[in-house]
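The chain below stands alone and is given in structure tokens; this is the form predicted alone.
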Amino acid sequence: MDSDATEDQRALLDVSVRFMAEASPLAMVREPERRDAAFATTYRNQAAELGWFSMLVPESLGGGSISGNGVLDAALIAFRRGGLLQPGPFIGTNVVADAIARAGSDRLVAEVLGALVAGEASAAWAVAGAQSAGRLDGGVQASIGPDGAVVLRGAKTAVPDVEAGAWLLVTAASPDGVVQAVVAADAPGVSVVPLESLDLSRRFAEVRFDEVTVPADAVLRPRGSIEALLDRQLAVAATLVAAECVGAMEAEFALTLQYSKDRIAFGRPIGSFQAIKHVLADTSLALELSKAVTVAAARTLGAEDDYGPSAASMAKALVGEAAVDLAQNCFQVFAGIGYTWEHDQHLYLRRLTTDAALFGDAAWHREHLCQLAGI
């Protein structure tokens, strides 16, 4: 995916690469240290400083990106985190921040934003209800006060990586209609339960908000239409999974062609066989395919172009099939190895069925490729 990078690109992610095998390597993803607040405060300190959360920010408000398109700079660190399975708030944060330098109050911009691209806190998007049949504001109601205040009820689910501190945007319904609010995690009223996981390499949490009143100028206010900005803001998110999703594919494939030429039957490798060979070529081929349209979807979106949110969707819904597919054929190239709790398999396997559902599967997101092209 990184093959057309450029030299400043490609100087970020040989340095972030080597912060990630340093930090975190593949051997403590079943490690709980891992999943510390120590732990997690250290690693987005680190990757604050290689610009992890500055790359969608404009320079004017203190961010700023390698190759002038912050979408596709952090749609490659996405990759290779994908890759090492790394933990970590990094696409929340980004969504995040991106959203408050678009529609964000002085306050927000001040306060929030600046300590975000700094690694001094991080964010999460709330957007997951419980059985609210996939609308972005499910779960959660709003109402909102004469003076703009709002006071926010229900609960978002599957949020991921909500760490000690961090900031939440809340989408959420009113009356009004779609109300998106930044509010922190440790805020009167808000309830973060830890829920349990396919995935091992990621930390998702039930957010709970009992009467929690946010100030109006917490509040964010488009310039635009709120659906302009949502449709943003799932755009970056369904790009960037599905950048770290190639990444862990990459990494799961390279094990699985590897597996096949070591692994001895018969008296030669089994990749030698023609029924492996086939699957092991179609794979190939969906790795590639997705590789492609996960970069096209980065560049269209961070080039402002008005068909970056169609891109997005289309990326993730390819994506996201062929990565259950890929998990899967490799699992059968592996066969036992594969299930056991040792091998590395697994946890790929995890965090592709994983991403595949996160900010919308393949059907969903067809769905909204529908909405956007007024079918």
Second form
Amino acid sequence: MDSDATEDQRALLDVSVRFMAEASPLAMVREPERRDAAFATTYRNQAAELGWFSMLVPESLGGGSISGNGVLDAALIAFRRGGLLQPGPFIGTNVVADAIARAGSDRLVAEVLGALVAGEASAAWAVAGAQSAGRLDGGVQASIGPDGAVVLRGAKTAVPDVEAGAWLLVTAASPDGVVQAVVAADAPGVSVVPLESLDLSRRFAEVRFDEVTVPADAVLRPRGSIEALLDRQLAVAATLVAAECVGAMEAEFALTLQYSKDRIAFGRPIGSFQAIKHVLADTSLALELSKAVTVAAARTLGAEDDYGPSAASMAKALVGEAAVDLAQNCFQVFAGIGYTWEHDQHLYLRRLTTDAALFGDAAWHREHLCQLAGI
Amino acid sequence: MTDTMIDVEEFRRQARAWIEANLERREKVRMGRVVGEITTHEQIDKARALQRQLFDGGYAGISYPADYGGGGLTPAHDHAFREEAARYVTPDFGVVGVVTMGPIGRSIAEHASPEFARLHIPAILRGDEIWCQFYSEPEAGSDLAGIRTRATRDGDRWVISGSKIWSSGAYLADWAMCLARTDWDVPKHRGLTWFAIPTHAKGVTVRQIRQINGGAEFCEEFLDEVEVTAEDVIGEVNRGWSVTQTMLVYERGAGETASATEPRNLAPDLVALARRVGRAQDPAARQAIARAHINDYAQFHLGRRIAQRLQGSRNPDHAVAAYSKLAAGVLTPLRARLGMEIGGPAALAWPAGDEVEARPALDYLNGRRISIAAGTNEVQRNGIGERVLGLAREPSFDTNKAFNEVLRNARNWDGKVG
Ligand SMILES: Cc1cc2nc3c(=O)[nH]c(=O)nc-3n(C[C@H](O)[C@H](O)[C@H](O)COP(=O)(O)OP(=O)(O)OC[C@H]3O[C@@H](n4cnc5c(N)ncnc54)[C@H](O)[C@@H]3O)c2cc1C
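In place of the form predicted alone, the structure of the form predicted together with the partner chain is requested.
Below, the chain from earlier opens the complete complex, with every other chain and molecule after it.
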């Protein structure tokens, strides 16, 4: 996807890659204990200096992007992040910053948005509820008081990368429809319970809300419909996950391709066997298709085109399936060595499979696409 | 490129004005993809007249060299014109049109002598000459370099004998571009030569072959001592393989696969079908509809990226064109299968004349064309594997031996190598 970048974007990518390779090299994925709170803070502060959290925020609110299409800039960064299996709430922070910029009160803009852009705090979107059949407002109920304040109860699960002192954007159900509230992860009544996970490069938590009171000015109030805001949030999240995913796919594919040239069996490189060659050809086609839809989604969404949410769902659906196929196919090429802890292959397998399901799996996005088309 | 070349947007503006003044609007936007009736002589005559109109207006062969009657502009100009003309009636020659203006015209422009190109390309762009491809033979398809049609020199004449098969639209064509073997004592890629053959020449018999969809678009030909002259050689004698490579690049990037404009309407044919059979709310049908549209969208954007990659580079890596071809070869039959799934019983049997219900079955049959014609999916996978990804080739048993010897050995093939 780098070939889609302008000169300015490429400069940003270069410094970003240097930062990532130094701050969180691939080997570190196997050592989660090295990624403590201090690590998270340093990483986030440095990333913020590179502008990682300002791209979806308008200049009038203290943000700015280099190309004028913030979603595309962010997707290019996400692509490189995926390839280097980077940790941290890059996606969550950007999604929440975008939502606050669009629908947050003056206080949220002043207190939360500024801190996110500056890297003083991160954010996560708490959206998936257990047993809620793919509903975005599942798992947490909100009751709305006469003064507009909201009380949250319930739980969200598999929330990625909730750092110490993070802000949570909670999507909850209420008798009057969907409510979205911004609340601190360390607010009274909120508990963050770490989960174990398939993906070693990210951390997940269940977040419980036990009668958590949120003031009226921490509730998002979009100018348009709440559904349109949700579609936008989801589209940003889907596009950025797809971009991270494509980055990881490309890196995993490159490792596999090299191996298929180096590994000898029956007197020839295994990549010369048609059974392997054809799998790699099909896999690289899937990778090219994945890049094509992801860049198209980022461009469309970033241009505030009405088709953005549809394009994003298409990217997420196509990339998610292609990623899992790619991970399986690459695994097969590595055979025995790929089954070892030491080999990087499983780190990608874990991350790609997780990316495929985060913020809606392929089937969910296909159904969403039909709904967006009014079918 | 010259400094004085008209800029794409200015060109687009002029083209739009010309199109509005000269072409008819299409009555309804064509629904999705190909329906497989065969092209008739009447359609060809209409298309020729319309092509003539484009030529006189200066909009035929926009990216062909001006020397040869083209516009002398870039593929981007060509693309702009197609976008502007998408809702208008443009010449429709069917498959032969795609073949003539694409791989054949381009190969002639790049490899034929200037005299040959000056004679034939303007005629092609005017709609006066329609060409078809005589490549495949009963004994050689994927292994195109293994063809056995023989061309023998006799003074400054050539005498050609052999048989060709699967030639799309040959019954409509005026000329054929024919691959023949001119040296049997060298390895297979080094003894090939391309010839222009008038399809009505003495000794050429063209027979239509009935296809799985009931139409008879492709043909078989018998070449019985067909005489052509040295002027009819395209490219150099025994160097035909380099022409073939150009041809295949244009063929793989060509037509029929992706639409000119970004598809944004959710698979309209499949939505209509789902509604017709009462399954628009059925989750399985909705999944299938979305899948088809996502693939259409992805294929469009892939095609655009590949085209940009080829156009944007001074030294383009043509092997990447195989991605567009393989995508079409894999996704077209898949889409057709999704149509069959959505249609259920109605896609298997329908009232006579019901287009919505008849279409999935037709697509199901037609959709397989692109997985085979112009190089099978497997051949594309070999190309991507070896020429894009850089994987080693399979051991080859024929590339370094005289073709005569290869034929003798193949008859006694026992799988043993050297
Ligand atoms: C609708 C249609 C239109 C056509 N139009 C034209 C035309 O206008 N002009 C023309 O000249 N030809 C045309 N063709 C012919 C087409 O190009 C050939 O059919 C095609 O190249 C395959 O050759 P074949 O049919 O001989 O199959 P074969 O080459 O015999 O292949 C049989 C099977 O073996 C596989 N195979 C062969 N070699 C390899 C390999 N090295 N590695 C892996 N698998 C391999 C193939 O993929 C295929 O699955 C057309 C075909 C169709 C179906």
